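Encoded as structure tokens, the following chain is the form predicted alone, with no partner shown.
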Amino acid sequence: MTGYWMLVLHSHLPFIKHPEYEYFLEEHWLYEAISECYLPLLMQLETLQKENINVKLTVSLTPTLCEMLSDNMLKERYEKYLQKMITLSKKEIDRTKAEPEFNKTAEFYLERFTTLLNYFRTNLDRNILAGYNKFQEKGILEIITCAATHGFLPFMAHFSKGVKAQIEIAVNNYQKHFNQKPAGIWLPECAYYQGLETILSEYGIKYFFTDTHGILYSKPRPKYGVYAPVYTKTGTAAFARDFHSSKQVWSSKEGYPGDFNYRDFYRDIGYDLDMEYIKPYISPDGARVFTGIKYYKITGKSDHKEPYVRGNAINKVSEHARHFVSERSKQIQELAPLMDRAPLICSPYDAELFGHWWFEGPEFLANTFRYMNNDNTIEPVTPSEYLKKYRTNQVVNVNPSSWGDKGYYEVWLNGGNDWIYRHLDYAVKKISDLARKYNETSDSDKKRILNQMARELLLAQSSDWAFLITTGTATEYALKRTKEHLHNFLRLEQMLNTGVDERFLAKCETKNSIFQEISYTSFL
């Protein structure tokens, strides 16, 4: 062995749960990625660890994404979803009984989706965190953290106590679920600033991730460049994404998601089908949805699409695995004549990718690590492992950055979303102050309305609004949930005065209930 690999996926989903509708179209991204992601991931390490592969994985599960998974509410509305599929699956079957192409794809989902629920209610008890817990104490899986509401740190910078807000309530939140502290942190967007490492280090955070010219660009100059990790002035690690493992998942010209023979995303039957036939299965408006069932691979980039054979989409998946682990072997072998250390390839990615946006994306890991472990020149590492090899690490001061487009902070601050900063500021300067005013109170009703104003913030902050503004995607929705949260909360605050609207409060409380553990003082 020569060289290191770690592959590094970010699990993250806005916090969405709308218990005032039977069903609400956003709450879909969760079923979706629980269906398409989530547990095809656990599925795939229940395989290799019966296969004695070599697996070593570092997942972020962010907060958000955390309490929605253990939403008893949203455990119920997964169920039925599932459910709903099964049964839309049997229809295809029938549906398609003259069209055996079709046919068989039909009947892959309904073994599918019969296969995720069995999963979830038998091995998992309906628990997925438990299920990616199972693993990290097994030593395969490294759960890290994120900030609470993966809010955009760099934002809140000139007042420090919205970031150390997030980041304590991210520790206690994923003590809570994992009975420890993390070790490490995915930094919502990859976006890190100066100073933020002290922060870090204050709540025991020994490793983060930026993006490549966050440490390129760092004073002095890397020795290693990316491919070995790097201290900062507090002694937390910084881990840089390698440009070209990313670019060969990630790219849409050069990426192998985009291969002819993979599943085509955007040709689904909630578009495709009879309206009259598929309404049971859509947005009870009417709003034509995905509903995961899908007949056609990509084919090419004319509208003439060609069936989707499974068969042929999972040779590719192997022939591609094999050509990735070859890629990095090649890449370890040019680098280790000029280290005095083995070389680290670090590739992070959304976890959402693998599975979601390229639906053989599960099998394409599994086949990674298999071939990785017939590699003698690399092999599979978590940050804590490698950290621990390398304990002496070079000292520099890491570039401000993120992963968005052009690389800084502009998807996140632009004439369509400049407005909402304000409002958040003036939000975290009120409740630092009222914290600091209401610290010893034992007015019950005081630290319920307090309690809920800091849940409001925390989920204003969320930078998945400002994202989805600049990209045009569900912008009418991103703009509600930021509008509604900075509305509770003024309203809430309003209480502090005039006494409780308990039926105001306890709509919030329920609807937006995420950290039940939360206590107003983390902004003091």
Given for the second form:
Amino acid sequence: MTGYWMLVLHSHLPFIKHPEYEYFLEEHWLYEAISECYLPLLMQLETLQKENINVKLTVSLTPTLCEMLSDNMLKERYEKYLQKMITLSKKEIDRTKAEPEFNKTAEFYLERFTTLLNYFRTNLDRNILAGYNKFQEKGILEIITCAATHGFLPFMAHFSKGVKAQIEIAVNNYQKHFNQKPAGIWLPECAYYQGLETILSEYGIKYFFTDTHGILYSKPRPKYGVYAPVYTKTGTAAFARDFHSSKQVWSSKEGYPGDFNYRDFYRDIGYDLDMEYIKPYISPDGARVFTGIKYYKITGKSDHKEPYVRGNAINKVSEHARHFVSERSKQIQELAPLMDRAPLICSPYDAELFGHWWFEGPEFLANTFRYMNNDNTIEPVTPSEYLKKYRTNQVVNVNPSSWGDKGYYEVWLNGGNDWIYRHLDYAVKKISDLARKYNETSDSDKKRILNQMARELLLAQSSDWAFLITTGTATEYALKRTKEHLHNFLRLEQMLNTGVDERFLAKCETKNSIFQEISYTSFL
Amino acid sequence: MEKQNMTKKKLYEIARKHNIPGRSKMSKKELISAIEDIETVNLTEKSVAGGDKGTSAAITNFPSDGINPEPEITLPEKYNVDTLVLLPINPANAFAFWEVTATTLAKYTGERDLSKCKLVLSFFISGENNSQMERIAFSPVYDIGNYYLNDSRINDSILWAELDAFYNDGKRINILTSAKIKMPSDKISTDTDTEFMQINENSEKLLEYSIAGEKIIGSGEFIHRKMKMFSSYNTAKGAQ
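Please show me the structure of the same protein in the form predicted in complex with the partner chain, now that we have looked at it in the form predicted alone.
Full assembly next; the chain just shown is listed first.
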């Protein structure tokens, strides 16, 4: 062995829960991610474990995601969603009877959804977090946390109590779900500002990740480039993303997911089939949406699409995984002579890439571990293991940065979303004042109101809203959520003086039910 | 069906199912309110993460017409709190927003008379350890507003903003000062003079290798791919 590979998957969805509607479009983000990414990954880990493959994997599960995965209403709805997909798959087998090239795929979907449901119910007992935790206990998976609601920390830095609350609540939530403290954190949007390490180290967090230029532009110069972690002043370690391994997966030119044999993302029966037939499986208002049942492969650059052949796609995945491992191995062999320690290649990705956007992604990851198992130049490692082996690292000032477009903060602060921060700034300072004022209160109504104010503020702080406004995806929903939480916060604030409006408070508590364990005193 | 549109008899039936006490004496309005209260409670119990398993009864009582019952929300334009916040955007840009309350304004300008005095927003930079402080930009402003600063000198500096009252006689009084921010850098540091390390030929190679000989930071594909993450939206048109 001459070097290490560190795979990091950042799993995150904003907290989306709408008990007031039976069907809610954006709730499906979760159901799709569970079916396409989270469960398939866990199932691959089961297989790899049986095969005795050396797997070391780091996964961030954000507190918002953990709260959704353990929410009983969402679990029930997810199960119903899967049952509906099974019904649809059966109908699809009927519909495609005369077309063998599609019929086989329809059968594949039925088998897939049935297996998913079975795994969810029987193996996991509907507890997906326990599925992750099982592998953590076996030492092949390291679960890390993220800020409580994926708040963009550099924009709270001027009032550090806001940052502190995001971290404290995240750590408490991790403790609630996994019965221990998190060793590491994925910073929301990989966004780092100088000084953040002080708060991280207060909460026992030993490491975080930055984009390439977080360490590359640090001061003094990083001796090993991005091929070894660095320490910040508090001894909290930072790992930086390797550009090369990222590019191989992401690049629109040379990236693997664009291979013509892989499943095409856009052609979906939600859009392609007759309204009459598909109506029960799309939005009840008749708006066409993706169903997840897709029959075509990418085929080529034109609109012409040919049938998806699962077997061919799986062969391709194996080829790509072999290529990926041999490229990493080459990289290690190039780097090793330049360094006086074993080089480390850190490859962070969005977890939802593997399975959702790149349908065959989970199989790719599994095969990558298989090929690496047989390679003697490179082996997978988790951050905690690495830091135990290499306790001495260079101390630098890490450069403020993010993994957003252009590498800094403009995705989350521009002419389209800058108005948000004035309100967030008011709210975070206000709740901190109130936490001081009511620190010792024994008035249970006041405590309830303050705790709900904390939830509303945290939800308003999610970086997802500013992001969606910038990208123009789900803009209306993002605007609505930002305003709704701020509005709730202000209305609850008034209640501290005018007395409890039980109906309104209960409504907020029901809908925005995140972090039952919360205490507003986190904002002290 | 909205409860407002239900008959009183129907509402009474629902109240009976929920075993709401005093239902026979209630007006239609009271019935609606009592039913909604109990449904909210049901749902609260059910929705708590990790709590006991509920039934789906409460969910189905919600309207499923897909129409947003919430009115359009308008947030306050000001909060009546003295505020000056500076946020970094990238190595050459930063954003400031502020509010000076009427009370504070009166204190500095006297009866809010802006003819004798102006509010001026200034930006300052310094190196590490407060060395070489310099005012790099200023602008007369109103008592509430936003400002985008674009200046390459702020790269890698310590940056902050101040809001001052400038009087006609040249006197200046500071009203608000923002927190100091360490701005990002967009280049590899020239700082090699440290006891922790020695740059040698290999270090140069490692730096080059890290950045792949190209100046690509952040992934251009980031937005592209995130958009595709949320498949409920058909992004096909924009993302090809």
